[in-house]
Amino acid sequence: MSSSKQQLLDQIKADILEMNICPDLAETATNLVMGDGNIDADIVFIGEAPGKNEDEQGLPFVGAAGKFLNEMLAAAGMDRSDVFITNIVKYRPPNNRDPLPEEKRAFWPYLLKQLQIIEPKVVITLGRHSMEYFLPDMKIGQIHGEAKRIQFGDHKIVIVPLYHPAAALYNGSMRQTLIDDFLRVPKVIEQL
C-alpha cells in the first residue's frame, strides 16, 4: 500500500511543479517543502508555510519551532516517525512573512490531496492559517485543543487546533498552554 501512496503523493509534488503554483513564492524559494514523517500516520500535522530552515533543507518544521514540536510530541508518548507534518502553503514566503490568502487558496486543494492519500484519523493544525479552512469562523484562543469532529469529503475527520509552536516559543503563557494542549492529544486519538 505505501509504495502507491508514497507515488500518489509524489504525484502531488509533480503537478505543483508543473501547474507552477504560485510562482512568485516558487521564485524566491529554494525548496517545495511537501511533508515529511510516516504516510500511514492516524495524525497529520498542518502548519502554514516553511521558514528559513525548512526552506534550506526541504523538510517541514526543522527550525527552533520544530525542535520544539518534537519536544512535544516526545512528552506525548510519540515521534516524529509516527506521524505526518505538512504546512499548507509548500514554499517560504520571503522574510517569513505570513502566507497570503490567494498563497494558501492556491495551495489548498494539494493539502486536501495528501490529506485523502494519507487518511488520518486526526489532524491538528497549528497556528490560525491552517485552522481556518477546516474552522471558519472560529477562534483559535476559544477552541485550541478542543476536539472537532467535520464532514471531510466522504467521511468525519477530528480537527484538533493548536497554537503554531512558532508563537508559543516566544510566549511563555501560550507555551504552556500548547504543551498542555498536546498532550491531550493521545487520549483524543484513544476515544476515536
Given for the second form:
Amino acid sequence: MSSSKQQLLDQIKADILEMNICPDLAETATNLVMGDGNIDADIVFIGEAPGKNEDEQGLPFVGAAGKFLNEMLAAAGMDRSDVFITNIVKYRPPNNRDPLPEEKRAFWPYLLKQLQIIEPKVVITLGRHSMEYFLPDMKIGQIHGEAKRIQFGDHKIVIVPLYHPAAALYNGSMRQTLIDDFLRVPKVIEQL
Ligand code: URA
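Next, report the structure of the form predicted together with uracil (URA); the form predicted alone has already been given.
Once more the chain from above appears, this time first in line as the rest of the complex follows.
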C-alpha cells in the first residue's frame, strides 16, 4: 500500500515540474519541497512555504520554526515520523516574502492531491496562508486550536488551525497559545 502511495506522491512532484508551476519561484529556488514524514500518518501539518534552510535541504520545517515544531511534537508525545509535514507553496518565495495569492492558488490542487493520497484524519494548518483555503472567511485569532469538520471531496475531514511556529517563536503570548493549542491536539483527535 505505502509503496504505491509513494509512487502516487512522486507523480505529484513530477506533475508540478512538468506543468512548470510558478516558474518565477522555480527559477530562484534550489529545491521543490514536497513534504516529509509518514505517508500513512493520521495527521498532516501544512505550513506556508519553504524558507532558506528548507530550500537548501529540500525538506519542510528544518530551520528555527522547524526546531520549535519538533519540540512541540515531542511535548505532545509525537515525532516527525508519526506525522506528515508539507506546505501550501512548495518553492521558497524570494527573501521569504509572503506567498502571493496566485502562488497559493497554483499549488492548491497539488496539496489536495497529496491529502487525497495520504488520507489523514486530521489536517493541522500552521498560520493563515494554509488555513484560508480550508476555512475561508475565518479568522485565526478567533478559531485557533478548535477542530472544524469540513466536507472534503466525498468525505469529511477535520481541520485544526494553529498559529504559525515562526510567527509565535519570538512572541511570548502567541508562543504560549500555540504550545497550549498544540498540547490539546492529541485530545482533539481522541474525541473524533
Ligand atoms: N515555514 C513554513 O511555513 N514552512 C517551512 O517549511 C518552513 C518555515
